[in-house]
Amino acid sequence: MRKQTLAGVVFSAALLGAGITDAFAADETLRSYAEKNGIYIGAILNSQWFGGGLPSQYEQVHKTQFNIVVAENEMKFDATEPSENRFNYNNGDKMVRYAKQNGMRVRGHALAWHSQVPNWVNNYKNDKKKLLSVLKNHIDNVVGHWKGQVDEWDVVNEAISNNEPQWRGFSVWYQGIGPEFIDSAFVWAHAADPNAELCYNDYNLEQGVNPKAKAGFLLEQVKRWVANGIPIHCVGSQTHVEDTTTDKHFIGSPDSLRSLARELAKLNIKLKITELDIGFKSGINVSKSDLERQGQTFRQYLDIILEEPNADTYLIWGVSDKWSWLGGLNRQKGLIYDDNLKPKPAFDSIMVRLQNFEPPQDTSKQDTTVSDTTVTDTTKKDTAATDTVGQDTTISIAKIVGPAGLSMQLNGHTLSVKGAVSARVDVFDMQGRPVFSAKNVKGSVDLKDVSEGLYVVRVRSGSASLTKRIAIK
């Protein structure tokens, strides 16, 4: 198998039967398809959730669609140790209980960071010995409190300068201790919970692995940590990027992040996308085509997690555009649900890609038989492949029945829809990109303008939704 099965994740029958507010049927969720593909897909719990400040619909969407969770702010240093040696775990405990009840993996964010450090820590910035003691005590207590419950930690967050490849100089930890605080933090976290995965987490890692880029600098540090036996298991790429039409300075490259994943694989280190959003500059009008392009970019980053063997996590920094930190960056509409918690084209693009991803076959065990099958078996397989397409076409022509009697039937280029007075039909290519859409379909729709090939068609009528792969000839 390409990735291990998510044995610790439970998707209960009760949850599958629950009412769902988004467009897909109850058994067609990001979560269910992510689990089938052996990956984690998730979103933060926004800070308003911890105080009961979000509608019930928010939590229903969150627990239905995602299988990994992290707190937006509630496990950071200032939240967990607001005054010296006095710890507050209430909100973190609430999230851990929620995760357990809903079969979710838990990320802890973050132990050592230059920001959101309570003022009392600065009292010791000129006392290295004391500051080391403060950091160790914090990690011992926080990681120890959630030992066996938090599956992975961002041990060190954003320690690299954004302007040039070097350590961030104005961090209280760097100023008071030096760069060795990073090595120590990983060692202490591992001692507190030997079974937790430990990550270094940062932004702009999607901007290249050359020596002058942040990812290039980090890669050299990871090599050093691995060589020195520092217990690091993963690198988290925050991946806060901006759409190319607004400001190219901010756009990241999925190809560059994939290159980082492959370099990390050589060191037996995982790559995780931990804080993804793809925003547009505030103040501009965002069109339908802009949102569709945004969905394609979300899909391109998902491809890394699906296709690279050492990548397993795709976590979005928010659920709905209504509750998003992006306003502080002068950005907007960077998430996969709109202000009304309705799924956007980005949701569709992710869903279709998850539905139709086929992992590359592992041929390592077949190498010894390649020469035996070249003459005869390969020819037969080629013929079978051709037949398979024919079979797909036959299947797609057969009547497909969905929820509440909703059904569709493809004959040539005509898609007939039954069981609904009117319906919406959306057609996607195999990468999740929209290629055709029609509203208020009454009985049938002509797909003659859709090129030959394999597609995914989704028919929606009210709360009923039916999705199926089709072949157009």
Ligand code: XIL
Contents of the next structure:
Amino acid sequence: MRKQTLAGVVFSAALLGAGITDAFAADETLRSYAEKNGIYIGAILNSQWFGGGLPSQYEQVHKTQFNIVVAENEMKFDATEPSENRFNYNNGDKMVRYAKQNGMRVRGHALAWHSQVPNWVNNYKNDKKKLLSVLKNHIDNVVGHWKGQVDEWDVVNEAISNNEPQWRGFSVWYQGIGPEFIDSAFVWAHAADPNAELCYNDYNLEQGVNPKAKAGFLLEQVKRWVANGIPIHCVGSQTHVEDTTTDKHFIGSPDSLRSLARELAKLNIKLKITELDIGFKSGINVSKSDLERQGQTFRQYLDIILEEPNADTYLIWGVSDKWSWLGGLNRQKGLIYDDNLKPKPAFDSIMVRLQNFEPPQDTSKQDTTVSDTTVTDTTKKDTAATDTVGQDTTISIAKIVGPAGLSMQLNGHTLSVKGAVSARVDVFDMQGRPVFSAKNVKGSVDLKDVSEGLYVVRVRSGSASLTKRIAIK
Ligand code: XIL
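Compare with the form predicted on its own: the form predicted together with the named molecule:
Once more the chain from above appears, this time first in line as the rest of the complex follows.
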């Protein structure tokens, strides 16, 4: 998908109404807004899904909200080639069918990785020639099987050592072959499916682009690969991060990842966020304001994908906190739906941002090359949307009708809700931060405590939901 300025057109047209900026009805989903912004938004299919072990609501949420999918474990080496040269594609095929039925892009994860490698591979750990042929055979078969169906592959995963600028030593591929296993893996994957997008994927890439950090080391390798004609098209940043206030030692930041995106743009390489979660330390009590701050961090990472021309994918490593690998990392609550598959503040934050993002005029995301290397001031960008709609002079809005006859109308500071016995009303600022919330609204609610400015208001009743932008003067 190419990033487009379509959203800008849609929003600008809607802005003509007095004070009302848009009305979103039945298709109010993350994916519908992601598509308007020309990006992919996704979540893994958790391993439990493959065995039919998840409630139907999980799949319902997954397919309505996301437009890109990746298997949590089912396309890894140990899953696809459990014994030598005997391949098992059942689960992967199941996911590819699901993606097709639901119009989703498919990521393949992962071909050459030190982890989740079946034991039989280790039998050849001292035989370079054999290991090379094992890896080639794996890639030929797996990529070949899903040729034209898996759109992009993590060809190499986590090949760099944790925090030092060097290759990861404890990998059967590195030890048995040397770092050239990476170059070869890309060449073989490209031969097996010349149309697939090929990524190098790793974690801790949001900790600065300098020679001492992982991203700095990686950047040097990417330069070399590109110079040598290795077919690499993208870097995947896993982005498994911790909420900064519960882990004082965590040094990652969205700005650092943005600067990596900009360095990659100079090489014509994309940046994708491939495994996002923003966990809290296990055992701590997570408050409402913690969850709101977490939502802001989710939004800051989304901003990179929306704003950087060479970034197009925002993929979360799970749907609901109930099914998440984070427990094993001593973290919790890192996803955008809670244990009961209810959207968390992070969901709202992402949704509102997707709704109100306006691409800079006259730039089509992929046709622009970024030359600026400085870290962006994201707050400056945040005001862009406000500026373009600043002319609204009234707070009266026409009646907006949504799903199931739900409607809202703003008059003065009074928001009237019709078509629901009782509704929930949420008001967000343009950065997606909640500023007002009222449950059990019957008939109308007074927004006089909301200060002047532009907002997104959302009315929900049962499964019906209606959202629009308002200007309060
Ligand atoms: C994790 C899965 O979520 C777990 O179910 C599994 O036990 C271990 O792997 N980086 C990656 C992913 O590239 O494949 C990992 O997924 C999470 C870290």
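For clarity, a rigid core is taken as the largest C-alpha set superposing within 1.5 Å between two forms. Only a predicted model underlies this, so the values are computations on that prediction, with no experimental measurement involved. Residue numbers count along the first chain shown, from 1.
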Large Cα move at residue 448 between the two forms, threshold 2 Å, rigid core: yes
Post core alignment: residue 36 C-alpha displaced by 2 Å or more between the two forms: no
Rigid-core-fitted C-alpha displacement of residue 410 between the two forms (angstrom): 2.8
